[in-house]
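One chain comes next, on its own, written as structure tokens: the form predicted alone.
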Amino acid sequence: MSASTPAGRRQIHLAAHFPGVNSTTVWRDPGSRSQIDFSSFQHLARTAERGRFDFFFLAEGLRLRERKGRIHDLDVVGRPESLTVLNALAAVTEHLGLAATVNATFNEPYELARRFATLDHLSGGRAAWNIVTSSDAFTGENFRRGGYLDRADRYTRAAEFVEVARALWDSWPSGGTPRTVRHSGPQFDITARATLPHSPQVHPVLIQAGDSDEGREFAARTADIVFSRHGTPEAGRTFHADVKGRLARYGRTPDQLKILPAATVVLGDSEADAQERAAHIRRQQVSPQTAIATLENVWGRDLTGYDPDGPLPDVEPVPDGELAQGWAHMADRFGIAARWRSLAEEKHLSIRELAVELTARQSFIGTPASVAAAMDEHVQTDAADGFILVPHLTPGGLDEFVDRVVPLLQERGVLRTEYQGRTLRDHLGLPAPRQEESA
């Protein structure tokens, strides 16, 4: 369970996802600015810190996505490397945690352990690592090892990767001398000494994002935070119970793992105003070109000849057709196409209207008071321990939430009014890492 207030209400944990290369961001909005300029990162981070958020979260992009041999429209603006950005943010923030998504498939544990230890030292104990894996051979072409790993092998490598990184983080205690780490396993064969002593958190906070059975087990064994996609209360409670139920087999308690689903918020002065704004945002997020591309990912064939405001294609998907590279592989194309046709027929949806319906990600829509109440209810009823907020504007998308919802959460006694600790583990109420786990 989450930490509780003196009145017994559980605290809400909040994180800020920097909106970048994704279909959530509305780049045509006049309020959108650069996703590369440091002022954008600084604005969102300082807004999150003003709202007493736990941490700032950056995704990863190791290769530009391609469609029909051309770079995807959203990728042409690029994406900086996460740890470099967070090291710069450490200098302009004081309390906010700094979380970087870094791939365990295409990196090496010695180098990555050193880079995260550096961020933890520079930030005074605010580093977090979102551990991801990749089965994408297209991305693998960027690296010496190349290729891809099957799902089970990806998590096997990730588990061994974390084991080696932890051994390195533990190998140089404060005030002591570094010992040599010797590790020989299927993925790594290392004899090394760390170049830095214990950082303030000893280990960065570990985040895991993945919903498969392997991913849930990896999270129960390894992670401090799960970045979940289960946004509805019912789905959230089922996921919450399942993952936290796995902790005991690893000698862990429920308060040692926080479950934070991604969430979006649309506010209005009335419920009707909020719904109108939400519908407008959804339509901005799905352009006619994006609608066609959404269907092409399933059909595996060029559909540019179809009218985005017309009915769904009358042709069948191509089983092995791939027009886009750098996207997750789409399984069961025929089943998905059948379900989408059924949904479009039932609701009388055009291609674009269907894409809007399928990609809607607005978790909380309402007045500041109703949104604060809904978020509080999620946490008090074990649907989540908090949320990673994904605004639709860069970089001012959190301003309204912090100005109008945060004060109401604080009035409810479920969000801190001041930071009480120094490190990200302090913010999250997480215990210090047990060194015997990784020695």
Given for the second form:
Amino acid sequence: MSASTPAGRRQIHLAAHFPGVNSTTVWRDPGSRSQIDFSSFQHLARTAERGRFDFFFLAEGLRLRERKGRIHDLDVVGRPESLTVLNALAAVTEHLGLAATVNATFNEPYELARRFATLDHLSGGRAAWNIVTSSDAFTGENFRRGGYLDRADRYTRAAEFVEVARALWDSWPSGGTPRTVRHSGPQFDITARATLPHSPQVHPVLIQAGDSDEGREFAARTADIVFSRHGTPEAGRTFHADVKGRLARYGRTPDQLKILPAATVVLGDSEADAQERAAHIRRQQVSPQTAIATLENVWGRDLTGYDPDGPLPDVEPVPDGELAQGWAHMADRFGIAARWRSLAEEKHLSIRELAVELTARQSFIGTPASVAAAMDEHVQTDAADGFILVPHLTPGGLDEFVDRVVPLLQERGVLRTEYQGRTLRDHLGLPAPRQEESA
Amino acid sequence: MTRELHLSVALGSAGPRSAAHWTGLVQLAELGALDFVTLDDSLDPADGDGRLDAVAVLAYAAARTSRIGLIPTVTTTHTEPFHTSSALATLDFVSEGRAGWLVDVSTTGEAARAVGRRDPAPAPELWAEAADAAEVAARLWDSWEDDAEIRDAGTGRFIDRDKLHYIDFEGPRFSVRGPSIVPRPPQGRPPIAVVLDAQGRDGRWELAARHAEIVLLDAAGPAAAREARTELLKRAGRNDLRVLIRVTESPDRLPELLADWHAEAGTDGFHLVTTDPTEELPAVIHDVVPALRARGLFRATHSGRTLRDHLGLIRPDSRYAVRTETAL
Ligand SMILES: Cc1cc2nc3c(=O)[nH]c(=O)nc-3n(C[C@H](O)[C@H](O)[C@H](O)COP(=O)(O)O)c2cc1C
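Output the form predicted together with its partner chain next; the form predicted alone has already been displayed.
Let us now look at the entire complex, which starts with that chain.
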């Protein structure tokens, strides 16, 4: 399927995210069910397939996060292992792509290439791998390799990891005989024959989710999809232009890399109704305790003495405060604190109001018609190629979207009404895997 | 009165046939009310048609079956114990309590070179490491107490962190801090299985005595089997261990043979090792199983839901929950 219909409208690619460890899932809501039971995963996956989504997406975290030396207890926490869940989902879905986030630092290419090839075989060509690159020693305490990988080396290892995996995927043509792969590099030294012949997609679809310059370059060279954070139209267009602009260097065209920002949707029968629901959800997402914790992550110090309904702390952040472990690295803590302070002063926000303002803004709020129009506009104006939808409720959080918005997107001619192909690569309109780098 | 016999089947390892093929075999085994199937695996480069990942195949089959136990082989030599424990706990979740783990090691140079992380090592060292991996898995499965998820709106807490535990395992080959990412699986701990030879007394025996709840025993005859089983139970110092004799006979001679062995060897049951499951499994289910039922030796349907139910194994408490109570 090409990126545009005859009428010239670009097609929207949709994915469903099953939120794992996170602070935005509203678990107090009576509609919130298990984060772990297979029935929950099955519900969200089948909803996504009913909505003709491209794929179902699972994130990963390999150590429980800590604050002040103790396990963080305010977030949704606990999740099953992705590839095993996805293999089970392959049995209860037919077309939906199945994407697992798996770290390149705490795995070995031979084993992981085989696990993804297996998922691709069992699902008939629906596997995708989101390659992430944690290098922290905190996570490393659960693994043989520990955390000795320098931050600067993370994409070096990821690139070499993918190179080896690709060589393995390529090495056993269907109906042919397996070739031996020999690789000797700074990270890996292996001699191997693949355990499996070509899977239906040969290479699973590759996803990248980092945002640094190295991350973007890695995406341009390697990935089929970028999972981005840049959900607003302006930021989306800038990011889109930047990353797609890097593709020509690798002999690739803009259609060969799909940029899918995370997005959240709140629907209402009127605009006002939707805004009201959105505000209600935001308050549910940010409890008083979570508000304090949000600030502590930036301030790097204990702020439990402060009133969540009062003004921001009158103290400055601590340099290198090791208060929280397992969260994304915050490069510019002082800059962030200063920006938050001025935002709070400008809008007269309490700690909790600020946290609500910052951490839980929905991307699309409106009636089904206005949301469908806004999503379409995003995609037609190169702010994104589609969206990875993150529901605030599991597992029923996308039911309403699929019932009310999907038909409107289909009417607009920007979302398929039936799957055209069998594989995830078909859904994404991607060419056969590129094999030039793995020779 | 005859003791009920446990019956299971080895499906070999999963060549890259369709998912439907493997699922069909597992469904057939379920139809016969067998306790479980095993599926072999290793990281050795495959001969012939290739080999699918066993946990993956059984996870797929789990979604299309409801009673049969599912025991994949996962080797410990070139894998991460943390990942292995998570994958098996997850197999237990997707199957609603039907997962087990057949522990094995990899001694080959080929696998070592394919992974490229370490040189081949002698078997005794690898089995000692496998025992450490089993210990780590068990601790990680226990590391969330059963009621750790509290969803307490008043305090904003999703979990009670006092019910989550670091495991702090330190061994010669690896260390793991914990706790698990996956909450405690439905069975508490998916039962650990190991293949033993009645003749040898190698590192596998240590692992079996300390960690296994299912032993798949190779024995030359009923007397050797009886002796090995007695010794094993003594070494283990516990009776929650099911010893199943591995049997590679052709299906037509099986009912007679199994009845004799069961009477003479005092075993808990049999693990039928097929050379070609596509050929042999239908005969097992349609001929052997009814013949055993006719002798009053085998159940007509699964009476419980989990693998532990089928085997009559209790669901263990988390070791950490016990410790917390005694400390109070
Ligand atoms: C949208 C998005 C989602 C991510 N999801 C995960 C995840 O599930 N697990 C993980 O370990 N890292 C995740 N990451 C972290 C990245 O893989 C990467 O380690 C991090 O962004 C640092 O790389 P960078 O400096 O290139 O941004 C995610 C990053 C982004 C932007």
